[in-house]
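This document starts with one chain, in the form predicted on its own, laid out as structure tokens.
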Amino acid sequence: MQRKLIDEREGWREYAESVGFDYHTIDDETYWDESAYYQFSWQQIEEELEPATEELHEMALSLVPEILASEQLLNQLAIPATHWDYIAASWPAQPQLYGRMDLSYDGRSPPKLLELNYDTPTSLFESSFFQWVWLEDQIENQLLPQGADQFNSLQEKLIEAFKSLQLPQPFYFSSVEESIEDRGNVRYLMDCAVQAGLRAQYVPLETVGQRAGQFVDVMGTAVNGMFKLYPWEFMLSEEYAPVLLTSDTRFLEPPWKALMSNKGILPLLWQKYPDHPNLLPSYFEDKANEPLQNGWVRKPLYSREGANVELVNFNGEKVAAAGPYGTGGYIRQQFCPLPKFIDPLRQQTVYTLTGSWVVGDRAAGIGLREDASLITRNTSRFLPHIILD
């Protein structure tokens, strides 16, 4: 795994905005960064990342029926008892669409699972469409060799998945209206669904109402199917949570993803598959005020984009990220340092996270994020990658 500098494409920002990538810059800071790229070998992809992704995915799925059958585990994951039956009824009847697992991978040691993002994973548009266009452009610009490739079949697999899911139509796609990143990801998914032959339309989540125990759009039409980029833990605590129990709406992702997006899945994986080469020792926290020891990370059961995560590395240095989470339980996971590189343009050390995607049950591609901090956050830069032997 190598980090290499490259010239940016002329006019890429204007092109990004023309295709709906309005969040390429966040708060005047670079988000999409094509001043460099990461290079992998085919062996690293085909013998390490791809099989590890699919094996970890199957291992996580194997836990779902076990959790649903155990009140103790459902309580441990802080799943509201009011919706246990609702979640159980969705498994396995309602298949998933996609997910992303975050890995620490340096190209030499086996990839290690840091967490699963299986409910509302973002960075999809840039992982799928935009970095592929970058690859084609840079080959055409002769800045990359003709043999350069990419681990990226996301768009093809998403379209294939939408064709197979037999979703009600019209099928709605929804997100919080003010989040341009969420809206961009949802509109990309909707475009894939349209290419698969679905009748689809976008609705801001705030405009979805309820009538007679059903969810309805602004015209009063029943919402029979909806992709929502909104976490299940929020859905289950909103005022409309009781309507979930009476509504006929089929959701993507399905309700059982509330179990998979919970950080508690990490200690459960470690309990079932101890010493697995792609897992890190992880435990439910018993004493919330016990200080972290060297080489450990503390994560809330529900947290996104690194929020409310704190760690102490092997040298005793502490790193923490603020955020709105942390009122529930916590887990502790052994610290696994992200691979470290030097960014000569910014003259700083950066730490790189590999996000590995599954669509349906198959590995589908990767996206790379880097930050000057050991905690990857929503502002961490996204860099493209290539495969070249």
Contents of the next structure:
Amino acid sequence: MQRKLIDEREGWREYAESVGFDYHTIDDETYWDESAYYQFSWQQIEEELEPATEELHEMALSLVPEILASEQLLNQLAIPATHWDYIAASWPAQPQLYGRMDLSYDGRSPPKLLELNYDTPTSLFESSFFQWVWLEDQIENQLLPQGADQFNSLQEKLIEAFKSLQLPQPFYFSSVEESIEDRGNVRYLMDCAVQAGLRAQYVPLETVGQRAGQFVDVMGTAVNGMFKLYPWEFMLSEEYAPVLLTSDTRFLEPPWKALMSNKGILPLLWQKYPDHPNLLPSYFEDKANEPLQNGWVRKPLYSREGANVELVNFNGEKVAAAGPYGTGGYIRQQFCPLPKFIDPLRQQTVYTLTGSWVVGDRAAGIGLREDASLITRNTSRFLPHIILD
Amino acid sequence: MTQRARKRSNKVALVLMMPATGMLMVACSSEPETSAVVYSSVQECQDKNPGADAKELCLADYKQAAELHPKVAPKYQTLQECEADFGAQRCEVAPERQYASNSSSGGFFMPMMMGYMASQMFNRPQVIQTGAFSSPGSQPRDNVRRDDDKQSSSFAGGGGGGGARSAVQPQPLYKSRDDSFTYRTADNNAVASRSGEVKVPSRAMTPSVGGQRRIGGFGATAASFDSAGG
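Would you generate the structure of this protein in the form predicted together with its partner chain, following the form predicted on its own above?
Everything in the complex follows now, all chains and molecules, and the chain you saw is the first one.
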């Protein structure tokens, strides 16, 4: 795993905007960064990242029926009791579309699972489409050799998944209207759905209404199926939470994903598979816990984009990310530093997170995020990668 | 040397979020336009496309467009505002919306549908074939990249070639007061100045549903976040 500099493509920003990738720069900070790329060997992809991803996915899914069968575990994960049956009814009848797991991988030791983003994963468009085009362009520009490949079959697998999921039509796609990043991700998924032959329609989540216990669009048409880029834990606590219980809407991701995007899945995985090479020791925090020790990380059960994560490195230095989460329980996970690289252009050290995608039940590719901080956040830069021996 | 299976998609394409031009394809690819047909009425469609099949397809397209009409048409609080944009006698009452809550008094107004746009009659798959770029010969696609593949690999644009890729969703068209010849989509993209076959920019293909107000049973928690994703 190496970080290499490369010339940026001329005019890539205009191109990005022409395909709806408006968030390539966020608040004047680079988000899509093609001043460099990461290079993996075939061995690193095919013998490490790909099998580890599929095994972790399988392990995580194996927990779902166990959690659903245990009041104690459901309580521990802070799942509202009102919706236990609702969530249980979706398993295993409603398969997932996709998910992303975040790994700490340095190219040498086995990848370690930091967390699952299995409910509302983003950075999909840049992973699936934009970095693919980047590779094709750079091969064309002769800056990369013909033999360079990329671990990225996302679009193919997404289209296959949409074909096989047997979704009601028209199938709605929704996100929170104000977030252009979320909207970009949803539009891309919608694009894949259309290519799979589905009739797809976008609806801002805020405009979804309800009538007689069913979700309806602004015209009062029943919403029989809807992808929502919106966390289940929010939906289970908002005004319409009771409507879920009477509605027939088929959601993507399915309701059981509420269990998966909960950080509580990490200690449960460690309990079931102790000392697994791709897992980090992890525990639920309780009142008896001592202050955070050197080499440990504290994460809220519900948090995204690194928010409210706090860590103490091996030297006792504390790093914390502020954020809006902060109610509910916490877990503790052993600190596993992200691999460090030098960015010669910015003259700084960067830490790199490997986001590994699962579509259906298959590993489908990776996206790399880079930050000067050890905690990867929503502003962390996205860099493309290649496979080359 | 044995060839490895590619780890990346053989091709990626966008059909809704389509680029205006490809970065490297500027010289060799045309504007990404899609063929469509504009009709002023279902009758016109049936007249121009004789045959029993066509008769039904015309009706089906029209129905889809008409169904979409109240959903996508721009909505106005008053008739005057609507007529100011679309002309006298060219607006109608939007159907009563069935909100669960929040329903305020007074309806909305929207322009009348002045025509509709549909895919080309006789080559109109609903499904955009992902393999649409491979040539009729059956070379394995895996590790071999052919030149024709190369050019269009990343983009689903271009009107040339097979012709069987028109992906226009049937949709209503409107005419504005200040330009009463031009047919426009609900998103105000001008598509034609008369009925018949047209090339439309890809962005005109999917009408967006305009919501006038928040219904708001979901979404409240998001207020403190930049993104609900992660």
